[in-house]
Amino acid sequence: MRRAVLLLIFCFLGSTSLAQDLLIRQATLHVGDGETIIENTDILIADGRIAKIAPRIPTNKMIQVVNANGRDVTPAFFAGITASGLTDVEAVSESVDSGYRELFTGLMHPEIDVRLAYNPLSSVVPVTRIEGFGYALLAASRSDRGIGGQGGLVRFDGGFSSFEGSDVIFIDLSGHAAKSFGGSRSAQWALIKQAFDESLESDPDDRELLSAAGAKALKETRRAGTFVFHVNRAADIIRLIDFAKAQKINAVVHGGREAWIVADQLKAADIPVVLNALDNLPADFDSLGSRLDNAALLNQAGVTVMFSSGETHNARKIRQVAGNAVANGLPYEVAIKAMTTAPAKIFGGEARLATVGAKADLVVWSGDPLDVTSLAEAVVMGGIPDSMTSRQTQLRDRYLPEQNALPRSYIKP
């Protein structure tokens, strides 16, 4: 049975990358609301999005079939806060497009924005895209002036515009970045609410810190995007939440490693906290109360989190990262809303709950989504079919030997 319906899968993936009608048969489907299962319901799709979720939905020769037979299906994961698109090999220059360095001009500069440079057609994004997300954060790294730059959410659907969303800034509150922004964190503060308060001027020859467009840019988020704050230090997370308030400005905190310390007060600034829920041992001394129950606490305490594994290349590890946090008290469909709808209204994308008339991505798995032996079995981005090749895939058809006196690690499947 298990091999008619792979075969079936296939035959699917092999289809026409236009969107068509398609169904997919007696699922197990996360809404992604946080709470909500529908059993054994067909999902059926038409021009690109999701038109019926009912038992049993009339089918004819014009739409596809995927037979789910029980299995879990969801929204498309998010895959965090990366550099996908933006970085091909870390250690070759002109393939890293993250961030900047020092420009020379001893300016901060919120005004660059890191989804100018963005390639759908770096290999890195297939190979996250074919593991079961659909969609990411692209990060500003970070720089040696504080601020990183602008990025936002992209889907992964192969467009060289998929941008969608709200203007992200990043602003980094580390120890590490305070020795070069200001060289201490009182300096580093007043640096960041300089840079704010010239915002806000008019007179260019008030700013020392911005530039025209640096200033048209922080102004702007400021208004109606959002700021995301690497932050791990439960000192520096109440400082950053007096801020928020007083530049009325919407924050997010990003590694949160102590961010539990203070989950009262994160949830009375309705504060979101994007953490790797495998952050258990301190890494610095900003990170001396690292815990592995982080989310479940924040949680607990009604804070939104979300998660990110810190990683481009292995994003995929984001699905390891959600199971060890329901490993440790946080509610599974907690923890699926997490990687699927609060990214994207945190940050001002499409709906990603899996409701009639949402966008169809979807993802239909082997097994528990959040177990690492669990696949992806078929990915569909807006109502099309994704082929699941991709470079690590096509390397292994070409090289990987069929020769079955080898172990399994070393034979095709």
The other form holds:
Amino acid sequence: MRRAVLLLIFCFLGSTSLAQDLLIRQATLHVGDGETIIENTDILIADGRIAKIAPRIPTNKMIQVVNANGRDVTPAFFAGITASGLTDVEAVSESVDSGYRELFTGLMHPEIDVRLAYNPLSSVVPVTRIEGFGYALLAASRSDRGIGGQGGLVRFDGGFSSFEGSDVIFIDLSGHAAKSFGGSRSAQWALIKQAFDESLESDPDDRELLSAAGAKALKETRRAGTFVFHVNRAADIIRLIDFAKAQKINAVVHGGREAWIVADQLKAADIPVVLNALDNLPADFDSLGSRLDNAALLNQAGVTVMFSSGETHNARKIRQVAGNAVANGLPYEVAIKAMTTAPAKIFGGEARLATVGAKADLVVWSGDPLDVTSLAEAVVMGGIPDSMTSRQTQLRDRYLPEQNALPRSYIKP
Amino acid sequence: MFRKALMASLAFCSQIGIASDSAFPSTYQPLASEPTVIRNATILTGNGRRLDNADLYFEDGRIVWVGSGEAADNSRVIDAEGRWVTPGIIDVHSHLGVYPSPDVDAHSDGNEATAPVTAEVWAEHSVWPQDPGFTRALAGGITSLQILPGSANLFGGRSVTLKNVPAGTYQAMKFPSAPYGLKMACGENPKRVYGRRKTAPSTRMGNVAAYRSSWIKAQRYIDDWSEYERKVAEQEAKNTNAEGTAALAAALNKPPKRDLELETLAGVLKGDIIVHMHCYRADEMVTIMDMADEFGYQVGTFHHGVEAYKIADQLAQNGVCGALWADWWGFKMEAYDGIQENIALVDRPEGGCAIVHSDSDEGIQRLNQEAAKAMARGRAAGLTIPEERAIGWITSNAAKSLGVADQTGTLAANMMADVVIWNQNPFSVYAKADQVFVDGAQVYDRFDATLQPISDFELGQLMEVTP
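Same protein, different form: I have the form predicted on its own, so give me the form predicted in complex with the partner chain.
Entire complex below, previous chain first.
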């Protein structure tokens, strides 16, 4: 295994930053459609996109080769609903830009867009990318105004503006959110409904909760975007289903610890669920029904499932989340789909299906991509192999030698 | 050397803490068990051995043999072909019961964050035995765990080690004869909590000054009790007449006043209570080990130690364990240098004592997966770490950290029969604990609902719902 890793690194050293044609040899390719695996196939990448998927594609000296030797290859994974690139250190408040609080305006602010604060140079981004993650949903965290703000998909290619898909507005419906906004769920619903109604009013005199920019943002997202509602309790999910239907909006449940109880209603309303498959404790009175097979039960009912770990720095844990969902009954390829094409479809942007014509964001895994003992051996973004280094690999390589004549500050990996 | 001399000089101070030794005693009784043979398993003993296609026998709560041997005729026989057997998993860092589920304010009992030195509080007095987290941890193979106070304070209070059996009181879970621990904390948490209130400490140097002041008080406390006991002994020796009896009575009537805070600190200086110290940064851990030398005590385990890999040799040389996460980092400044090879690098030197801990009601349910991640990262960095070594991070090394290594954490004759049968290699995301035994009694079965306990809190919830 170790030798295989070194071989891959050797191949990459010869690469330039320009997208050279790349051939991944002998892959076990998980397409990401929820069912298809192509065994023992080659994948040819040209101009950053998948050009051909077939066995024994002829090669030449101009084509860089990565030999997968039968190992698993997947589209680069979805890192969940995160603040990657919005946060350097969670407890260092000036490095955190994932939301707003205590604004002087007294209004709700759906127009506040966390993407404006995204920094692809944050060490969090390569730390996450080299674990096989190619994109994430940048989220606005819970605010004290009912609506957290907006975000959207970001691709971890290091670009300053690598955003994809539609606008996504975040609304927290949990008991915790209600506590800081209106004091109860009833008050919260009344105010959120009022804000949605106001977004259609053009006369400022008809608006109490939104600025002109806020009304525009909410209206535009109603038309062409998506709303992510953080909600766990079954009863609250039912209210959300009614609300989404009445408002004719694209809604997504985030959290969804009791979603399995109302799986059929979610299916009928075509509302997907982003969940953490490790949530199995009654963490609060919103989540007494938490259970490990939530994902499996939702999938059985036909609901689209996606994962989030609730983490930013450790967003990479989402692979373990998905693995545990499979260990508790979710079909394997459905879990791969939940990590690849499902979020892309729901939130827009590149399709992320491993088919000809698709952008070549791919990962070669050392073993089962959902197991905790596997790791990403090669991450290819837009046809370019990643250096597979991060601040953490450099710290590791500084302290890995058992002895060094000079202080370790002189070791610069 | 200085430490040894001091310990010797304190050896006779046995009176200190006499009351606390008998306070809130364990009432734990093993549940009913039967002689049991587990056959044809892959056995990881916990202390570095792997036995393939091997058997294990326990009786009356204790392991009788591992490998092969004689079993009682009426033994229960479990065929574990294709399955793996390990010691019961031990989590040295849990807040189950003191920060239970549901996580509501009324249950927030883990940090007595009203003063930076609260060595007088005992975590067990906050433990809610109905925390559903205990049953979830059991399903993950956890058979023993240490419940710690939080890290807001420099001295957070005493910990308690529990056996993970369902019970209505913590006393009925309390690990018999396990030593107490003392939770201490370095770095950002204490200085943030108290600095914000414009009280000491507000800096790392303030932290260290306050620890040292407390140790000085504890030394004086020990001296006062020693002096009292010396006087009593002197009078007893002279007690040959009425005058002597009167003097003895006078001496006995004036013992120093008991002080719960100093009793705990004195317990550390005497070597009876193990220090468990929350500490992230490498330089701070070295400062703390120097302080321990100054006052003649031993740091048992650094917890979290996100930078422990930078001082792995010093930890090993000082005989200090590192209880660590597989991959947490970045949530605060002192956690910024976290790497996934931390555990493997702390394990590397001769005498290294690496432990995987959870500090989480989720992580404790799958400590095997956390160990698997750490093992995989160590291997990828070129280190040789077979499963039989890595299992020690959540069994024998954890038992050592808690001072119970002679009782549990290893599958060997005469050890407590704390045993887990896994459906496969436990170092996998798909592994599940099939059966769990504590002191030979089966307390969990994945396939038998009658052996899946649920807490009072969960009973009767969501009654209208059927999955």
